[in-house]
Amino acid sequence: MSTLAVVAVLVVSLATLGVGAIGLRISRTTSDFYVASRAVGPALNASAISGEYLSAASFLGVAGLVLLRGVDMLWYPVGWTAGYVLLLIFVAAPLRRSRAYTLPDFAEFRVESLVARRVSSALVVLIGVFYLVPQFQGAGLTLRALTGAPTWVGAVVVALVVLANVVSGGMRSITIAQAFQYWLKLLALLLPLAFMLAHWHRHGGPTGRLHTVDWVEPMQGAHAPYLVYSLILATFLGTMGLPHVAVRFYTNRDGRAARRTTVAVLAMLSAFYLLPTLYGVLGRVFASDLVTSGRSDTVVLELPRRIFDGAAGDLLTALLCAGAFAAFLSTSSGLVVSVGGVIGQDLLGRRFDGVTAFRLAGVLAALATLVLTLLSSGLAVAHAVELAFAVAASTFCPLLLLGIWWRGLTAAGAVAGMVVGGALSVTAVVSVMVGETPGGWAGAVFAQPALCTVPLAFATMVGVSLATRSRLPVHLGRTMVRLHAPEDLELDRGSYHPEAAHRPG
C-alpha cells in the first residue's frame, strides 16, 4: 500500500468538500443550484465541462482498452472529442436560446407535450445512472489497487463526497471544483508520462507479450467492422444527448458564449486524450501481464512503480491517484446535479421547495447507482460509459437534431422515437451489465447497439411525425424563431413560455 497515494486521495476529497462549503455560502436561489444563475463565463465553463466530461473512462478506461485491444480502441477518445464538433455546429447555441433548464424542459418546450417531458425525464435518470456506474467502479478499482480494499469501498467514498458537495451548493459549487479538477487531471497524467517516456527513451523496456498484428491492425476479430462503426456512431452522436453535458449550456450567459465554450472544450479535450493513449502504449511495453490477469483498467496506476523503484514510483503513483479521484468526483458531481435536477422538478417539486427537492433527488440518484454498481462489477469501465453514450445517441440526439432543425417534429413522433430508441438500447445495456447476452451477431448487437438503435429512433420519429403532421405544436413558428433568432430578441409566446413551465424557483 502506498501511504502517499492514500494521502493524495484524501487531499483531493477534502479540497472538493472545501469548495462545496464555499458553495453553501454563495448559493441561495434554486437557479443557483440548477444552472448557477446562468452567469458562468466561457473560460470557466469550458474548464468545468472538460473536468466533468473527462471521467473514469477517460482517465483509466481508455488506457486499459488500448493496452487490451490496440488500435481499434482509439475511436473512444476520437469519438468523445469529435462529438463536440457536432454539438457545436448543430445544438449548442439553439439549446441555450431555448431558455430551458433541462432536457425535459426542452422536450416540453419544443413539442408542447407533458408526455414527452415525462419520457425525457425517465431517460435522463437512466442515462445518468448508467454513466455514474463506471465512475463508482473506477473509484473502487483505484482504492483496491492502493489498499486491497473491496471495490465497493471506493464507490461509497465517492458517493459520500459527491453528495456532500452537490447538496451544499449545487451547480455553483461543482463548477469551480470541476474547473480545478480538469487542470489537476491534465497535470496528473502529463508529469508522470514525461518521466516514463524519458526513461523508456534512455533505457528501453522489456518486450511486450501482445501479438503485434492483433494489436496494431484495425478491425481484427469476429464482427469487428460492425463493432467499430457502432462505437463511432455512439460516441459521435451520444455527446449531445448526455444530460450532464447539455445542462452546462444552460449556465452560459447567451448563445455566443455557448459556442465559445464549445470551441474551448474541443481544444482541452484534444490535449487531454493524447495522454491516456500513450499510457496504453507504455502498458504494452512494461505491464502486458495486466491483460492476462484481467486488470488492464489499472494500467495507469500501476505503470510508475513498474518503471521506477522507491520514492519516485510512489510519488508519481500518488499524483495519478489524485487525478483519478478528481475524475471520479468531477463527473459524478455533474451527473448527480443533472439527474437530481430532473427528479427534483418532476417527482418531488410539488411536495418540497426547489432546493430541498434538489437535495433529496441527489441522494436518491446516488443510492440507486451504488446498487447498480454492485450488480455490474465485472464490466470494463470505458465500455460502461460507451453504453450510456449509445442510449443518449438513440434518444436525445434525434430529439435535439429534429427538434431544432425540422419543423415537422410532433409530440407523438418525439415520444415514439424516444421510446423505441430508449427501450432497445436500454435492454442491450442492462443485458451487458448483468452478463446475460447471447452469442454470435446478436451478442455483437447487444455489446454495441447504436448502429441499430440510432437509425430506428430517427426513422420512428420521422415516420410517426409525418403520420401525425396535422397535430403540430400550436406555437411552432414562434418556437423555431426562439431557437434560431438572436437571444436578445423579445418574443411573445402567448400562454406558453419555456421558463414559465416547471422552472425551478
Given for the second form:
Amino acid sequence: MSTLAVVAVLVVSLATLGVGAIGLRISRTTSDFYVASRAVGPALNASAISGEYLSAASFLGVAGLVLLRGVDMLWYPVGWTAGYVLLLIFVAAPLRRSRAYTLPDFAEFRVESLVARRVSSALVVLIGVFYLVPQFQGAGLTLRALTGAPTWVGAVVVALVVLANVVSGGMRSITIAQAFQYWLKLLALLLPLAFMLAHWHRHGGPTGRLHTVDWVEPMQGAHAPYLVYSLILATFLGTMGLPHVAVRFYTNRDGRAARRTTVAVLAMLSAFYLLPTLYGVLGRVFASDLVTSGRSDTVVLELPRRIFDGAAGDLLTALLCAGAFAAFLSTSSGLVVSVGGVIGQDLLGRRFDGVTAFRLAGVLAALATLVLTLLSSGLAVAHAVELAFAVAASTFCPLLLLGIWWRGLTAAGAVAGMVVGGALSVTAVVSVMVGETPGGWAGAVFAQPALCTVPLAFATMVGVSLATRSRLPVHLGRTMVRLHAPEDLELDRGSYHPEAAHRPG
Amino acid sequence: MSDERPVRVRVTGPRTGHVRRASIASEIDAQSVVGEIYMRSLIRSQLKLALGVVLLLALSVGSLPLLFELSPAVRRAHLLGVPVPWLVLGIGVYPVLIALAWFYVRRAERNEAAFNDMVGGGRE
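Next up, the form predicted in complex with its partner chain, please; the one we just looked at was the form predicted alone.
Below is the whole assembly, all chains and molecules, this chain first.
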C-alpha cells in the first residue's frame, strides 16, 4: 500500500543490522562490552537509557489508550517517568557502586546466595519476555496498518531482525546507537504532530467527541481509584527492577554520575511524553472510528493520512513508521541482550562457551517471545508493557529497596519475597494475557495486580528475614560500605567482582 | 657485664603510614564500632532524605487521583479552555518530577561531601 513507509521500515531494520555489524568489529568479546563503555558521560548515557526505554508502549500504546479511555490513561507516561525519581533516590548510586552488572549479580552480591541468584535469573527472563511480547505485537500492528498483512508478519519480521543480530553476534547495546534512537523517536513524533496541529488550528475539525464525560473527566468507570493507584504503584516502583534499565547504569563512571544521568533521563522522558497525549486527542477528533473497530493502538500511524492527502500524508506516515520500528528494535535489542546474557550465563554457561551460550540464549528468548505473542489475546500494547512493570515492582523492587537500605535482609527472606511476589503477579499477568480473567472486583485485581502483590512481597521479605535473622550475610558490613560510601574515599569494599562471573567469551 | 644490658629501641619507620591512616577510614576498614557508627550515620542521612522526597512526591503527584475523586469541581475545572486534569497530568506533573530529582541530587551530594570531609579529612 504505502511503499514509502515500507521503505522506511526496511531502512531502519537494515540500519540496525548495520550498526550491529560495526559494533561487532568494535566490541568483539563480552568483556569488552561490559568494561569498555564504563566511562560514558551523563548526557550521552541519558540519551541511550531513554532511547532503549521508550518502547512500542510509549510510541504507539499511550496514544492508543488515551484515544480509547481518556485522561486516566495519562498516568501511564507519568508513572513511567516518575519511576526514575524512585530509581534515583533509592537505587541509582548504590546500584552503580555495587558494581553488579545485572540484577542477579546484585542479588548474589548482597545476600550471598546462589539460590537468590537463580531465582533472580528466572525473573529476569520472565519480565524480559513479558516486555518483549508487546514489542513484537506493536510491530505486527504497524505492518498491518501499512500493508494490510496479518499481524503475525510484523512479529516475525522483528524476531528475524533480532535473531540475525544475535546470531551475527552484533547486537550489543551500543551506547551511541541507543542514544541516536532517542532523538529519532522524538523527532519522528514531533514533526508530524507539528504539521497536524497547524492543520487543526487552521481548518478545525469535529470536536464534539472531546466532550464526552467519561473520556474527558478523570476517575471514571468501575473501581477507578483502585485501578489508578495500582497502576501508579506498578510504574513508580517497577522501573528500578527492569533488567535492561539496571544494566545501563553500569556504564556510568561512578555513583555521582549515575544520579546525574538519571536526572537527565527524567528531562528527556518528560519532553517525549508531552507528545503521545496530543496524538490521542487528535485521534479523538479525526480518527474516532478506530475505537469501535478495536484498532486504537495504530492511531499514531493512521493520523497523518486521515488529515493530509497524497505525498504529505505518505511522507509523515513513513517518518512515524521509521520511529515506531526504531522503538521496537531498540527496546527488543536491550531486552534480548539482558535476557540472553542471563540465560547464557546461569543456565547454559556450563555446557557451552561464552559466545555460543549467549547466541543460543538470544535465539531461545526471541523464539519464546514469538510463540507467546502469537498466543496472546491482543491486549492493548501499553497495558501489556505495564504488566511487566507490575512483576518487576513485586519482585526486584523489594529486593533492591530492602537490600540497599535494610541490614536485616537475609537470603531466605529475599528468595521467599521474590517467589511470593513473582508467583502472584505472574499468575495475574498470564491470565490477563490469554484473556482468562474473572469479572467484578477480582477482575480489577487481575488487571492491575500491583496494589495487592507489592505489599505482600515486601511483607514476606521482611517477615522471613526477621525469622532467619541469625543468618545474615557474612560480608554485610563491607557490602554496606561498598553500596553507600562515595568512590573517592579509599576504603576496603570487599572482593566481589561480577566481571569474574561474566567471563570474556 | 652490667654495661651490656639490652638497649631500648623505639620502633618507628614503616609504621608511620599506618599512624597517619589512624583515621575514621581505618575504623571503617576494620569494621570497628566507631566505623560502623559513621557508616550508619551516612546511610541514615541518605535514607531520611530519600523518604522526605517520597513524601513530597506522594503529597504532590500521588494525591492527585484522590483529589480528582473527591472534588467534582476540580474534575471539571477548565483553564484557558483546557480541562485542568489534562493540563496537570499532561504537562504540569513533569516539571515537578524534575525539580524533586534535582533537589534530591543536590542534597545527596551535600551529605556525601560532609561524609568525605569527616572520613577523608584525617587522611593527610
